[in-house]
Structures are given as C-alpha cells and as structure tokens.
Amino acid sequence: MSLFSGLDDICQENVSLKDYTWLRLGGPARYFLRPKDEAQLQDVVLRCRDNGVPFYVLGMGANLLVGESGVNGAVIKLDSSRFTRIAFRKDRLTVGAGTDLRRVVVRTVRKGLAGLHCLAGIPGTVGGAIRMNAGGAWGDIGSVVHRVQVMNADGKALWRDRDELVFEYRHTSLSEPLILGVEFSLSPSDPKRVFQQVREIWTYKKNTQPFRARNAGCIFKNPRQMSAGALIDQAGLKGARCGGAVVSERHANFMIAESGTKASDMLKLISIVREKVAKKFSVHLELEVQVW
C-alpha cells in the first residue's frame, strides 16, 4: 500500500523537479503532492510524520538548487486556490502562502497601498518570501507583516502574531515547517508615486542583474557590512566556469545555468567561489540559495 493511498488525486511519484525550478536542474521527488486545502495538507503532514518521511515545501523554485539524485521524500506544492487567495480589507491584505509574490506587489500598487512595493522584481511565493524575509536595499517583507498562519509538525494550524516573530536579514524566527498564509498591514499612498518607485527598482535591477539568463537569484548572503557580489568580483571570479555553470559577468553573486548544465556543475562552482573568497578575504560565504 502506498504511503499516500487514498490521495491519488493530489499525489504523483518520481516527478522531475527540474521542471519546477528556475535553474531547470535536479532529479525527481519520490512523492510530489498538491493538497487542495488544509485538511488534505494536514493528512499529508501526519502521514509523513508517522512514517518518518521528510517533507519539503516547494514555492516557485526561484531560490532553489536540486541535486541530481533528487529528493527522497515528499515535496509539497501549495498552488491550489485555497493557498493562492488574495483578499483586501482597507489597508490589510491577506494572502495565501502559495501566491506569486510579483502578482501581490502589482495588486497592491494598483490599489495605492505601499509596503510591498519594495519587493518589486523579487520572484517566488509569498510563503517563501516570509520564510527567508525576502528583501533588498529598499526594504524587506517582514516590516509589513501583521501575522502569519502556520502549520506545525502535528498538522495543527495556528496564527503567529507579529510581536511573536523576529525578522532578520534573510531569516525569520518561525519554527513551524509550513506557512499557510500571511496578513499584511500596508499604508495608503498615491498610486502614481508607488508605481514610480516600483519602476525605479525594476530599472535598477534590469540594469544590474542577469534577468534573461537561467539563474536562482543571489547565491550567497551578504556578510555583515559587506557585499558578497563585490567580494566575488574582487576575487577575480566573474566569468568563472564549471561545466555549464558560470558566474555572471553582470552581477557576481548570480550564477547562470547555460544549456547542458548539471546540478553538480553548479555545486562545484559554488564550492570554488567559496574557497577562493575565503582564501583571499578570510570571509566564509553563507548560501542564500536553498540546496535540496
């Protein structure tokens, strides 16, 4: 009997994950599940817990590198209507964790609500953005979070209020394995002004990042008061290559996956960059991209 017997409508086995990541790399997931609601998600979580099967939550795969051997566990994708809802109530916005962050930014800008506009150009789902406190030079998502709905390892759903949470650089204090939804507290503003700010952010990113190339965003976190990209550049690593994986000439903290690239190429290049930066600057670069 299959681990997910009775859930055949939401479960597939041995599904290639490369089709679900921006890098288009990686092996299969032993189980690939798309629960339609919280009840099914709870069922999946409890079956995994009771059978000692690890599970992973897949957003849009924008910040993810999957190894060639794939994932020997359950990969959960929250892309049903229950997990991609968007609801406005004055200056409050409730969003499902599986919702495309870029779509949310556009909706808030059109309504003249400021707060999430600083995330323009950042790909991924809202849940993933909360998990890593996505942001940049213009601000981060944690600054406008009112509360977060989560599910713990026992399948219990609950809300965590803002004063219970700590949002730091590329990190949040949430310990629960699943994020279900988020409520934001935004600020009414002039739609034209917010749109202009978004356009400025987009223009800057288009001019400084390899938007048209296959990549997973920034590979490394910025060390305290330093730029990972600048360190990699100063180490002479722009254009460094391993197989089809290449350090971007436009922004050194991005790695491009050219045609024929393997996940192992990317992992080797990451290792080379880390070693050379550590040797030259005595700085250990910490991964921002998630590796499964």
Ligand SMILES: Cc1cc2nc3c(=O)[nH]c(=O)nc-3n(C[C@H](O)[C@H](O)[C@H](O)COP(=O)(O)OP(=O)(O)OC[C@H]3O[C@@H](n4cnc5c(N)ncnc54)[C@H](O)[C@@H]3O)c2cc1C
Contents of the next structure:
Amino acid sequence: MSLFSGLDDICQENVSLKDYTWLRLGGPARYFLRPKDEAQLQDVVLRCRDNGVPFYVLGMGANLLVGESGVNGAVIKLDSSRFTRIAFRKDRLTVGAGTDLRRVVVRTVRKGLAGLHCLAGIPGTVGGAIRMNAGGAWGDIGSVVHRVQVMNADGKALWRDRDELVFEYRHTSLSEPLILGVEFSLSPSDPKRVFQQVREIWTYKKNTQPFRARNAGCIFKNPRQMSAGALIDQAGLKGARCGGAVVSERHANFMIAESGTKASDMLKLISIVREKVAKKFSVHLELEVQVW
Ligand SMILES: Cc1cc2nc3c(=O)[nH]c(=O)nc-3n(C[C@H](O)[C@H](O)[C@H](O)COP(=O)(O)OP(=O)(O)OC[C@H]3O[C@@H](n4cnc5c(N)ncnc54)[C@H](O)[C@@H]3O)c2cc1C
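What's the form predicted in complex with the named molecule like, now that we've got the form predicted alone?
Full complex below, order starting with the chain above.
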C-alpha cells in the first residue's frame, strides 16, 4: 500500500521540480502533495512523521535551488483556495501562506494601507516571505506581522504572537516546519503616496536587477556591514560562468541560469565565487538561496 493511499487526488509521484522554481532547475520530488485544507495537511504531516519520510514546503520557488537528484521525500505545496485567502478587517489583514505576495501588495496599496508596500518586486508566497523574512532597503515583512499561524511536526496548528517571534535579516525564529497563514497589522495611509513609493521601488529594482533572466534573487546574504554583490564585483567575478550559470553583469549577487544550465553548474559557480571572495577578502559568504 502506498504511503499516501487514499490521498490520490492531492498526491503525485516523481514530479519534476523544475517547473516550480524560478531557476527552472533540479530533479523530481518523490511525492508532491497539494493538500486542500488543514485536515488533509495534518494527515500528510503525520504520515510523513510515522514513516520517517522528510517533507519540504514549497512556496513559489523564488529562493530555491533544487539539485539534479531532486528530493527523496515529500514536497508540500499550499496552493489550494484554503491556503490562498485574503481577508481585510480595518487595518488588519489575514492571508493564507500560499498566497502570491505580489497580489497581497497590490491589494493593500489599493486600499491605502502601508506596510507591505515595501516588498514590491519580491516574488514568492506569503509563507516563503515569512520564512525568509523577505525585504530589503525599504523594510522587511517581519516588521508588520501581528501573528503567524503554523503547524508543528505533530500536525498541530497553532498561532505564534509577534512578541514570541524574532525577525532578523533573512531569518525568523519560527521553529515549526509549516507556516499556514499570517495576520498583518498595517497603517492607513494616503493611497497615492503608497502607490508612488511602490513605483519608486519598482523603478529602482528594474534598473539594478536582471529581471528578465532566470534567477533566484540574491544568492548570498550580505555579510555584516558589507554588500555581497560589491565583494563579488571587486573580486572580478561579474560575468564569471560555469556551463550555463553566469554571475549577472547587472548585479553581482544574482546568478543567471541560461538555457541548458544544470543545477550542478549553479552549485559549482557558487563554490567558485565563495572561494575567490574568501581568498581576496577573508570573508565567508553565507547562502541566502535555499538548496534542496
Ligand atoms: C527576481 C527576484 C528578486 C528577489 N528579490 C528579493 C528581495 O528584494 N528581497 C528578498 O528578501 N528576497 C528576494 N528574492 C527571493 C525570494 O523572492 C524570497 O525569498 C521569497 O520570500 C521566496 O518566497 P517563495 O514562496 O518563492 O519561497 P520558496 O523559494 O519556495 O522557499 C523558500 C524557503 O521558504 C520555505 N517556505 C516556503 N513556504 C513555506 C511555508 N508555507 N511554510 C514554511 N516554510 C515555507 C521553503 O521551505 C524554503 O526553505 C528575490 C527573488 C527573485 C527571483
């Protein structure tokens, strides 16, 4: 009997993860599951736990590099209507973890609610953004979180309040494996002003990032008080390549996957960049991109 028997409508086997990541690289997931609600999700989590099968949560794959051997476990995607709901109550906003962050940003801007507008131009789901504490020069998602709904490894759903959580640069203290939803606390503002700020952020990003090429955003975290992109640039690595993987000429902390690139090309280029930066500046670059 199959591990997920009875869940055939939400479970597929050996699904290529290429189609689910921004880099369009990587091998298959042994199991690929799209639970329709919390009860089904709990069932999946418990079956994984009881059978010693590791599980991974996939958002939009905007910060993911999947290796060629893929994932020998279960990959869970929360894209059913239950996990993509958006509900406003005055300046409070409750959103399912699978919701497209860009959709949420647009909705809040239209309502003249400030707070999430600083995330304009960041692709991904709300769950992925919380896990990564996505953000940048204009602010990060953690600063407007009121509470987060999570599921633990025993399939129990619970809320974590803001004061229990720490949001740091590209990191949250949440220890539970699954983020189910988030309640944000936003600030009423002038819609025209919020929209203007979004335009400025967009224009800046369009001019400085390789938007049209396949990439996964910044590959490395910025070391304290330093810019990873500037270090890579000063190490003379703009345009460096391994197979089809190339360090972007536009932004040295972005790597482009040209057509025909393999995940192994990307991994080789990452280690070359790390080695050269360490040799030249004695700085160890930590990965921001998640490698599966
Ligand atoms: C063009 C481009 C520009 C970018 N610019 C920025 C930027 O300015 N700032 C920034 O911070 N990032 C940026 N990124 C990176 C990326 O957009 C963010 O990290 C985003 O939050 C990833 O969301 P995702 O849903 O795609 O997560 P994924 O890439 O699918 O997953 C990332 C991590 O989050 C976990 N995860 C996802 N969903 C859940 C969930 N529901 N529960 C638990 N864990 C979960 C995954 O397991 C994984 O560990 C950029 C990426 C691209 C391609």
